[in-house]
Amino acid sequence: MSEVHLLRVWPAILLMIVTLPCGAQSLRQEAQQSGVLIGTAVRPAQLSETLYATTLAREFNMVEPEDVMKWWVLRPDQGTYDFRQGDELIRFAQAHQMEVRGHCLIWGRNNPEWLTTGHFNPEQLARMLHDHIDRVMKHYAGQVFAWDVVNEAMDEKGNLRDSIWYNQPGIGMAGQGTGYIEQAFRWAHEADAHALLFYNEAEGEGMNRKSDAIYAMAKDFQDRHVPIDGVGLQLHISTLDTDAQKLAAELSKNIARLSALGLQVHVTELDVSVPVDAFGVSHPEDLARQAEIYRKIVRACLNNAGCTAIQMWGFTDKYSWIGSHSHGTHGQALLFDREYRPKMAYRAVLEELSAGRQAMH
């Protein structure tokens, strides 16, 4: 079935909208034949919007909650677990034969106020964290196939960040390096032995001090039989000045060394933001450069069997964190525009998935 998209005209600017060829498959169809999961972060509140839900179900075979499995949503107060929004996402995924990644069990940021201002001691925090991991993972056992157990625990130099779980006051392992991360993974494995357990991190996709620290931790865990199954590389690309070729080469090298440890690698939070004007409009040339970055990242994943999932941090520019985060200077970071029309970046990802499939045969 042919999908034809009209050119969209803004004052003095012509935006290029992709026209897909007759018979073109969806990202989901191509990914399935390539043996990789293609996913996106999701806000359940948008599932009632027809275009959002239909595009999501057509194009992706994996979803991850953007927020609704984080502490501040699941734990409105110390004594309550509120699974309603997460359960809504699970129901949608099951109805459309989609896998679900859980995100995230531990993060040093965006925790509920009752937790951060509660003046709990290490023993109390350890007990609460253990209970949280156990309750949440058992609630979603058999429904969530992989979890980001720990999210963004390291700074740009690969040192552990100060956090309520590590050393403020921590769960009793302050000064023991990655000990608190190890304990979280052990608790997670006890709660659901069938779930894949990931460490998820930003700015550790290339070859740098942070990625070296992630690798060292992962190798240490593997050597000592700590139950870790994979590493999530976020890949929020904030500038088009990025050397796409260099990024892809370093990403490939990093995926290869992590895979050599026997770990899976997931691209977990991919988006590529572009400069926009006061009306939210970008230049076609920038959208073309964006597409090339997407293309090379997807290719780097597909070229290594250890990279088993590619996930965007959202799929439509209508619902993206980039605009507010950049105070309106950047946007249009995702594969579909605000009207759910595929952009050049979509076509690039589709072509790479198709090429990856063809290379397998």
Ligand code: 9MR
Contents of the next structure:
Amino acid sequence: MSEVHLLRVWPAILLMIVTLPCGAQSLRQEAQQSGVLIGTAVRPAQLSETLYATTLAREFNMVEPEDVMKWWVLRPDQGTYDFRQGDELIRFAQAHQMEVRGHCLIWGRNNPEWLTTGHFNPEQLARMLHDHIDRVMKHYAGQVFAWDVVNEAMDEKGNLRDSIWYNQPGIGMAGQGTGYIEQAFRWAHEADAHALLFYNEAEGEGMNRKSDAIYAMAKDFQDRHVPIDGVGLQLHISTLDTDAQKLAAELSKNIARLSALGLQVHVTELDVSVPVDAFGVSHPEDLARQAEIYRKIVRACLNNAGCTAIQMWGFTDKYSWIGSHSHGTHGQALLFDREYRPKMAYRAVLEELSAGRQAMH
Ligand code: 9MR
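Having seen the form predicted on its own, the form predicted together with the ligand:
Below is the entire complex, every chain and molecule, led by the chain shown above.
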């Protein structure tokens, strides 16, 4: 066997020798014993693929639509609400006793063109946003247990991003800081008083300016009884140079301070991408490092009672946003390979879930 060929098949060989810990079952069975939800983003279009559907149903007890409850899918034009794909996911979840997280009611990015180029004034936007939150949440009331009400409203320094909802032109609260976010949470609570309401954010997982700003907003909301139930920490990890020990320690600290406010924390979009070559092949040692990062993040969640859900941004390397986003330089970010075989990262997550919640150390 040539060296090059050996390099190509090596990941497959490694995968074959990844065996499950003795007695361990699926992620969802182990998670249940730890009292944590284990979830994944889902693309309903793939549910007709047998291995996709069976792996999903076997391993997870929570799902979130990767895209199909966003404005650009739900709202093909101003007058239409298209719930078909979201409803399909709900049916699948109900058939397999899974919880559903909704994502997301407000995001400054990736909105439909009719909205971004419509030159609506603040009054019109406020009415449209209120109507959207109301219609969508009422449609899914009793079926979606938690919503990302607002997604990624802050930049890396913790300042509010310019957006159609905030200040371009906004819903009439431009320059009033987190006022428009507060308004969205209030409308969400009115629409479905039983749903848990989350603020979801990227890169605010460790201790940094952004997580400080999220904390400050959450504390202010709690102090003034603005209806917020939790914070979603996305956790898209794109560099294996990440010091997993340090990240986990900071993550623990951040989860602890948010929980101390009486909020829940969900890990919402976990994936750990690795460099791949032009053939999509990675280095086995990178997959081992990836597994350690997954392990430490899952452990940090389990060691904090306030962390109640761990969700990955997809589960098979066959379908992940990383490939196109990185122009093919990164990939293999998830727990199963393209053939739905469990990777080292799967084993690491399974082992931590089996070990369960432990005291913080
Ligand atoms: O993975 C999602 C991709 O399929 C969509 O094209 C994109 C735009 O809607 O959103 C991606 O998911 C994002 C999530 O909704 C919010 N956090 C960052 C995720 C990755 O970009």
